[in-house]
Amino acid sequence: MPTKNDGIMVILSSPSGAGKTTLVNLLSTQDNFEISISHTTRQPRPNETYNKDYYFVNDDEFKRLINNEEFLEYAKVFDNYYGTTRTPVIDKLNKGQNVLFDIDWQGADQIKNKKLDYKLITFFILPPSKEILFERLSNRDMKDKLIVEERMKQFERDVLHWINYDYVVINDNLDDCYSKIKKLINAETTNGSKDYDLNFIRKHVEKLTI
């Protein structure tokens, strides 16, 4: 039965390239905040280990996992499977651990349905602009212009979701927006005050999708 001494959920998720990742990382060198390893069938990337970075299965696999409900969360992105397991992530929080967790709209949506009894915040991550966002996934590990353009057409879609999440905060600096993710964390759990601006988000929602 979950208390006051439980964890909390930390969700950021972002269209890709927006740095998302990178966020989850450096929020996890906090005293007390865990990643949450999710599973997925795509091929590891080249600076990417097993077991820290993901569960690398296959289809077979993944569907097994389905079938037995082990997901507290799971969808289909870009032709893969990616999912959270549940055991894992109610363990940790239930040993006071915060659980942050790397996913899209689709799993964010899900873990909310499931209103599990402990604290949720939900962030989702802009870049400043949709040229800066180009200029970020072509300089990744992604040089064929095809995935590119793929993933520019898909942030199209993705941007829409942002009014679903509690805070919105731009990445035009890491450090900046790293810090403003902190402090609204601190805030929510303390129940501080909220250096949030909505009106300013949605301008900038605006300007991302004429």
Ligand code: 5GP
The other form holds:
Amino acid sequence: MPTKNDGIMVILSSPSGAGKTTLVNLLSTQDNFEISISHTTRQPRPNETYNKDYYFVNDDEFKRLINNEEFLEYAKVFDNYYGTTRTPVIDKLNKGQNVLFDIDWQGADQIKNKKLDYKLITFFILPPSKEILFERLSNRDMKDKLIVEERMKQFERDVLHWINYDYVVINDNLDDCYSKIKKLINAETTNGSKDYDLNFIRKHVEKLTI
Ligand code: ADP
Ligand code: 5GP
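Starting from the form predicted alone, produce the coordinates for the form predicted together with this ligand.
Up next: the whole complex, starting with the chain shown before.
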């Protein structure tokens, strides 16, 4: 039975390349914040570590986890399956640890709809501009122009989901963005005042989508 001493759940989603993985890693350096490690059927990237970045599994194992109802949420993203198993998350929350999720909008919707008794704060991260997003994707996925093109196309669709999140934050300067998210989490957990301008975000989304 969840209590006041339980941890909170913090979800970060974004169009690919906007910086959510970087931000989740930064947030996890705070005391008592742990990243939820997802399962995926995608192949590991050269810089990724098994059981740290992801639990890399094949399709059969992923299906077995679905059939055993072990997932809190799962979704197909860019031709691969990704999912969060329930037990590690609930165990952490019950121990008072805060859990960070780097998941897409489909997973965020599923967790929201579960209406668990734990506090949930959802963030959608946006790039300062499409040009900068293109630069970041090109730097990260340097060898694969096709991936960059595909993810830029997907941006137009992904960005539309901003409206379903508690907060939308623009990742221009990394330190500023990190600090903004930390302050909003703090304000949410202490009922403090929030420095958040929805109109500014609405205008930024308009600029990104014209
Ligand atoms: P996502 O997880 O949203 O796909 P990443 O966290 O992998 O995005 O970030 C994409 C790339 O942009 C990475 O190479 C990362 O180092 C870089 N990056 C992230 N945030 C910033 C920032 N504020 N300024 C410059 N580069 C950034
Ligand atoms: P990547 O392959 O770049 O690591 O991740 C691709 C997308 O899958 C990102 O939007 C990431 O947030 C999302 N993702 C990663 N893990 C999960 C998960 O467990 N569930 C869901 N729904 N999405 C995930």
